[in-house]
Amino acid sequence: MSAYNALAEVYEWLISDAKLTPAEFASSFDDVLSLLPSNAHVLDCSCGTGQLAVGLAGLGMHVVATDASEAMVRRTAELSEEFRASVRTVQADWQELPDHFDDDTFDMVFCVGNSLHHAEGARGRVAALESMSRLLRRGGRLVLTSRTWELVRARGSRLDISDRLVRRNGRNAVVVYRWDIAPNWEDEHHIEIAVAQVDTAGSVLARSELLSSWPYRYEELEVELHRVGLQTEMSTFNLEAENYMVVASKV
């Protein structure tokens, strides 16, 4: 897993405007947050600075967030306390869940925020829905999001630049993506994301982190999916769009 913690410190740059607050960006899953019963037991697993999670225990549920990086957990913990959210964060990775609760303990995982590529080739991401899948009770279902990789590699390697500035916490930020496509599939690629903040002074603060990623094709994930338990319920997979969500059923 990649690290996050560089990012973590200004991960707010990269969160969509539509989604900054807890309560937005839940209420981007109210089509599939419409399926879980009253007080239902949640799991947001790779949960970044919380938002998702902090957003889910406003509307009631019984919420935990985890992550594997130290510092989105920590950052997660503040704006729960911000929000006066209960809301339990763990630190751990996909692999390490089942250590830390029981097998048919949630009524709902989410996977969100493309995060799922970070896990090491095929292996490793079988591996994490496997683990994703045991914590899920029968009839509970997984919600993913992904980019669209088949789009991705098609670009090739790259420097994306935002063509505006963004703007947080009263201070404006670019955003950079260097994107090293590996030559084949399976092969490990990177992705350096970089955030320059500028002041009113003029002076500029950037953080930038190099991650590894390990890309799929939507019909490896299908079947990785049924491998693990799971049976696809909805899907907006669209080779011409830039993300795409997958809601899967424990079966």
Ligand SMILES: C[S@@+](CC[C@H](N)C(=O)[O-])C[C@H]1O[C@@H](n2cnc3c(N)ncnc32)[C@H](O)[C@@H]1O
The other form holds:
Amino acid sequence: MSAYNALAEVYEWLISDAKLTPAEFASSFDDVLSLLPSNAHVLDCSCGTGQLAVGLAGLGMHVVATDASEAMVRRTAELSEEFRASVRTVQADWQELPDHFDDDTFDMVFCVGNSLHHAEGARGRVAALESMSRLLRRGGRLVLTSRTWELVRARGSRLDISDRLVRRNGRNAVVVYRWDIAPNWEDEHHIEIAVAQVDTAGSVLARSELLSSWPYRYEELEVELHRVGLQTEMSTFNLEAENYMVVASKV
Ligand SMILES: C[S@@+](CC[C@H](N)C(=O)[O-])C[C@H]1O[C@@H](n2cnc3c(N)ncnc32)[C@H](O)[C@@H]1O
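Cool, the form predicted on its own is there; where's the form predicted together with the ligand?
Below: every chain and molecule of the assembly, starting with the one above.
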């Protein structure tokens, strides 16, 4: 149920102010990018609307951007055209990636912006990570960012309504997240996201989508990375922070 085709239309309202442009999005990964040669081959395997992929291409890298959502892939191709960037786009679920690319192809694979929880449970997550690992060359790195699901689950089911209007493309919107937290970690959870644009005449245009989610504990993720041949090289995991980044290299 993680289609993202409705949210693709309004996705800019969900991206933080600091990461709106391709250059800003890519520069939020400056530390890991400094580990790459300038002509590196990189894959963003849940590219969303393409800011990271286009930003990486702007740095001179050979970039492939994939996503399960057709609308997201289309938006990435449009952004790439707008910036005259050279990004190859492919619609592919994580598990389909080995059908499109040879093993040992990429120097770095990105799976960022809280995407991996859409993989169906531990089995789906390991299959997704396995695909990403296969495509990395030996010594290549997976860069993964994640919500701290331990915090999300501890807060329980709730409604989060943005406390300020979010302004994008000259339009204001209220952003709402409805968290439906299941009793057990391994159960399917749901997140409903709504972007309600309000115009000056007071009309409201709402777009929303119900997404499936399978949260995971950090310790599970570490074990799963190891299972697919990846070794954690760096992690910012901290139980008090909302998000973390893990960099894992292929052994
Ligand atoms: C929260 S968005 C993050 C997008 C982008 N990485 C960012 O940081 O803005 C999650 C993305 O994961 C994609 N996604 C969900 N399930 C997927 C799957 N099974 N295979 C590949 N991509 C998937 C969605 O289509 C969506 O674009």
